[in-house]
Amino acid sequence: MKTDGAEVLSKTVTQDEAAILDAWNAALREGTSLQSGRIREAELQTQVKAVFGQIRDALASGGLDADAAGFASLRETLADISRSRAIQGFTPTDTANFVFSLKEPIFDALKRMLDGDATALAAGVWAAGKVLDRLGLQTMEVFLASREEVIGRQGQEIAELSTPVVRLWDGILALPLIGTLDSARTGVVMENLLQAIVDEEAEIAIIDITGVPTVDTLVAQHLLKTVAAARLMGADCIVSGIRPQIAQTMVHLGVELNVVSKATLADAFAVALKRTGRKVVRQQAPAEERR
């Protein structure tokens, strides 16, 4: 007669409920978690006990599936501790050694309950790996994926943060590009300058790349679209900060911006200027102002 390893083990981990409670807290005390300092024993001592009850409840009602609707609390409840984790900084290995560091305390506790039953044991720690192998890799890619968002969320305002449109005068703006440009940041920028372009009623915008490190064909698309954005909203463009090395790699690729370049933002702002019929004029200090 076959071994039924759900039954072990949901019978195991109900008898033997406050001996692994306690080993598997002792585990995690020993672990990293705590001492990073990202967590507080008491809350990990919640979560724990949280997990627990619905582990064995899940076990009670039969099966060893943690994709079935029996295991779906608990799944929701590992998935909710792996977000908060992503959030906090946990480590991968953290995260994961909350579910796995539950193994050697349920098969302590097998081997207790089951001294002397080898068949019974095998069927126990072999169900015991295939739910919690299971119920801590959906942990993981929980984690993992809350961690994309994550980076990707702090990407996105890294971008807005490094892509700022200056006031220079009035109706001229400046963009300070640093970094090398893709087709996202292509898009942050072209939002972030059409709408100071129609905040600030703009007439010229000047586009500084002296920070981008190189300009090839791709970069030069993603400043044409900028500038043919601009354009469209009434505003003109002249790109600055062209260094000599990129300067000769542009003529290399025979790229061509068909727009006004300037070497420095200086030079640009003085064009700026001039286009919009203002000029600036050094005056002598008054005697008194010179003693």
Contents of the next structure:
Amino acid sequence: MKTDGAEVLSKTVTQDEAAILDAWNAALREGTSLQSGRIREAELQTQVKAVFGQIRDALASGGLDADAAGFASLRETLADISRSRAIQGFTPTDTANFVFSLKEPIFDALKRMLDGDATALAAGVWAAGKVLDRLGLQTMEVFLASREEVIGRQGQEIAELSTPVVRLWDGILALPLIGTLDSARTGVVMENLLQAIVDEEAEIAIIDITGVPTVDTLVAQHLLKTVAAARLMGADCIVSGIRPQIAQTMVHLGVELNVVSKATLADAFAVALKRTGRKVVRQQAPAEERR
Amino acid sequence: MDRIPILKLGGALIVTIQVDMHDRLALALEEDLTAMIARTSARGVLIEISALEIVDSFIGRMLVSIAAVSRVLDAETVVAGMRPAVAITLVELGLELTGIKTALNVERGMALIQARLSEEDDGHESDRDRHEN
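Could I have the structure of this protein in the form predicted together with its partner chain, to go alongside the form predicted on its own above?
After this comes the whole thing, all chains and molecules, with the earlier chain placed first.
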């Protein structure tokens, strides 16, 4: 007699539901995910019950192919759980173990059901292993994808945070750059600067590169692009804060910045004030004036 | 619209581009503008492009060539009101419009042209005049 692993598995899971659920909960309790305090036991049990119910239904609908349509809702539930765990900061092991810890209870249940029928037991164990491994892998895939998403978003946030445009005076903007300039960041910097020029009706923009660790030909090219774009908008650019070592390296590399450059932001600001017809004057101390 | 209107204001010509530029329109503008500069002997040309949302390399080159032609006819070109996205596109295309003055808006653009006009009225010779003498 040919033994169908899927049928055996489905029958076992349906008939021995309570015992398997208890064993699974116990296994999860022993695991580290509860101890880390990131999830409550009640929440975990709700997830367990939901996932188990869907596994049972999916198996009953026939087939062991975890990519089939019968498994669609199960896959979705697992993906949701895995995604929320990635955001809550679970370890990959904890997340994978959520599915893999179901193996032992199911194997035990199969053993109880098919005591003595070695062929059927082997078929059932193989079927359970196949389905659960696939589900576990899918869980991990979603987990990793969510983590990547989180990392990508953080990278974007850092890029946005580190490119502020500051208004120094009416019509004078400063753009203190911090960190390495790559093409993606140059894009953000350029957009922010140009928008600020429109919003503030700025005449002069000072690009301060004190916080830029290295200036090579590529960074210089990015800077020049930004300067050119600002000029097209009708604003002049001054580059400031080129450190002595960087200035030397730039000259040795043959990098040319054909823009007005000043050593410090203060110097650049003075130039900007002068060009807009203003200047900073020291007032006499009020105490002396009164005398 | 098959022609872009050109307005004369004192010694300056004003063009505002308010439709999407296509190639034929650009060529017609260059021709009209050249004729107009010669007829009115204008000293400044203000091209206002704040409504222009899409540029390609042809439009960029057309702006450069309008500026070059105007310079030959002794008029200075100022491009005013370029949008950030347009500026980024032009820079990425490698068209930095060297030789064209730029201004944030029409007011500042006119100020640039007025500055040149009054400078010449005061009797200061511009560089080009000196070369010709």
